[in-house]
Amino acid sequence: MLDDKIKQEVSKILANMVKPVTLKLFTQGNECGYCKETHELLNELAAINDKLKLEAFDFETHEAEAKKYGVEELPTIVVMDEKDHGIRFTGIPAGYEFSSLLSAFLMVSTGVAKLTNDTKAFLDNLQKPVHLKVFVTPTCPYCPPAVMLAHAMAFHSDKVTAEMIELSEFPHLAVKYGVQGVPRTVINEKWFQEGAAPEDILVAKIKEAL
């Protein structure tokens, strides 16, 4: 799925990795539209850098593992080290979202989440769980910053879980959450932030939701 030029660029980017990163991929046979392609993509990435460790699970065969990580839609990628930080990709991270995937690798590997001190202080004092669902499409250039911000919050705080959701693969979720444009961040199922909001705006919306 990646040509030689892209592989070379990815190799340069991933050369900054420090610790190993585990990719837990949940798929399911032929019933899953982009499971095969997602598996191929992660296989190619794991071949580029040996710090990426791919573990693939069939949703039906490994039901307990899927439940452990809260996986409900397929394909889902969990990006983690020895700890699950709540970073998820639901649907294939293609197009512009490929950059979000590489960003998640580097963040988990280096341990560096690019957040302001004010945001970190807010996250450190969270009393309730926060679940962020960021709806995207592969052709949306404004979506990766929204995904990266949500993932950074999840990496910093054990109270936060953040998942990218590729809109066209899950139309039932688009209907459920009334998604008419992307990016759209759903906060704890009932609150919404439209667009690639700056960090302070998203924090304010999370405070409102809580």
The other form holds:
Amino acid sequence: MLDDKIKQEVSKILANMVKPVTLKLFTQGNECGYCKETHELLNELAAINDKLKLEAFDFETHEAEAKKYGVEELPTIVVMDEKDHGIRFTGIPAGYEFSSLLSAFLMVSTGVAKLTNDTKAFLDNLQKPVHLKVFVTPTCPYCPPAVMLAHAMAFHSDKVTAEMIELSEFPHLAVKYGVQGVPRTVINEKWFQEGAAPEDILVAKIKEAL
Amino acid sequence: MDFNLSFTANANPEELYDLIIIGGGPAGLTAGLYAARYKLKTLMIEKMAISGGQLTSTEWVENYPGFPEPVLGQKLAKDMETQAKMFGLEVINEEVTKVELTGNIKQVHTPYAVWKAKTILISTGSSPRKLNVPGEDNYKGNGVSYCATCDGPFYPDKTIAVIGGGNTAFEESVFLAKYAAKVTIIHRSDSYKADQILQERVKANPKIELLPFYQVTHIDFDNPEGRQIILKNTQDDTEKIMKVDGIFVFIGNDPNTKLFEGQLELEGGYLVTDRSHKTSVDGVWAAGDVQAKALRQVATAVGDGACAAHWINKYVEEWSE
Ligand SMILES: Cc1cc2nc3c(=O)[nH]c(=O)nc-3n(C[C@H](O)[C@H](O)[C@H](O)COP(=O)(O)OP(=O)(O)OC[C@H]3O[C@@H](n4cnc5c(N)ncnc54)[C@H](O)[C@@H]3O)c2cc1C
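Okay, that one was the form predicted alone. Can I see the form predicted together with the partner chain too?
Below: every chain and molecule of the assembly, starting with the one above.
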């Protein structure tokens, strides 16, 4: 999947990893668009740096595990350490989303989430759960910041979970959530934020949603 | 399948940079390349996760010299960044929220740190202009778009209206026609600014239709009978209703200069510069679309960036605290 030049770049970036990171990948035989490619991609990444631990699960034979991680669409990647922080990638993180994937690895591995003190304070005082779905396409250059922000919030707060969804693989979700433009961040299934919004704007939207 | 990586440097806010470049489009990237080769300690601050600016939101670039086969905008952007980084340019992905430009040491604020430099290059480019009609804000991202490469794939076999009469409107219409069943280019007159070669290509495309002498007055996507836009004839004021699934707006750009209002001289919102690309304040330069100038293209942006870096280097050589 990755050519040598990209592998070199990846290897340089992953050299900054500190703690091991576990990737739980959920796939299914034939009925899934990019399961095979995603599996191959994660295999190649895990071969580049041994701090990346890949655990692959077949959705059908590992129903309990899939349920535990709330997996609904395939492929899904859970990026975690000994703890599940609620970070998900649904669909293949190719194109520009490849940067989002590597930054999730680094964030979990180094324990550093790039958020302002204001945002952290807001997240620390959250009373209710917040679920963020960030809809993207791989060719959208404006999408990774929205994904990275949502994932950073999930990493910082136990109350927040955040999922990147690669829309072209799941057209039914585009219909369900009325998405015709990306990125779009859906908050708790009902509220949404258009575009790659700065932290304070997303925080304001989350406040509105709660 | 493509894998596009772009990663942040471990920049240090304690450092006094020779040059901070605000904005990582073609102008900033070229200035960064030149500055790094002059061995200036240079930091580029780009608010998006990816460098390249507007280059990343177009498909093919056909008028940038050196590429007889058209080059993908996203590839050109990536290659420009790789080349500049190869010579030592540091890039971080944060949004500049405030600048303090007077004095010998300039300060640049982002939500995470305050950065200091001897000189500043502003290359914040421009952003798509909105129509400012009712319905536009409500349907942004859900029927109203400003980026064809981002949102075109959401319109397979659909009907699209494109608003505008310049290069971008024509070029992006050809791109959209790959997905859509029909694309109508709506423009307020019948004189188009698009290059002749693009006009010919549009006329030859059976999926694209021109509708001159109309402007959009209302994006009525709430209508129970289906999505429609209301158009007004610019000659006789008559109204026309058009059923569409989506609308793409390419009516020009507005400069990203809000940060500099009250600190630097502006002309129609654009930064005024002299022949060396210096702004009205010493130690502060501007390059690319953000400048008051006649032609806003990749080729002119890179020229501006190179030229500004030349004068910045001279200034830094003579700089003293
Ligand atoms: C759809 C489309 C098609 C086009 N096609 C062509 C073509 O075929 N040929 C051609 O020559 N030109 C084309 N252009 C025009 C060309 O892309 C621009 O002229 C060129 O990109 C200008 O470069 P720039 O570096 O000045 O600014 P931009 O490309 O606008 O880059 C500015 C950068 O600054 C960043 N920025 C802004 N504010 C801040 C801030 N506060 N903090 C940090 N970063 C900030 C932005 O995120 C952006 O990355 C096209 C433009 C569009 C939109």
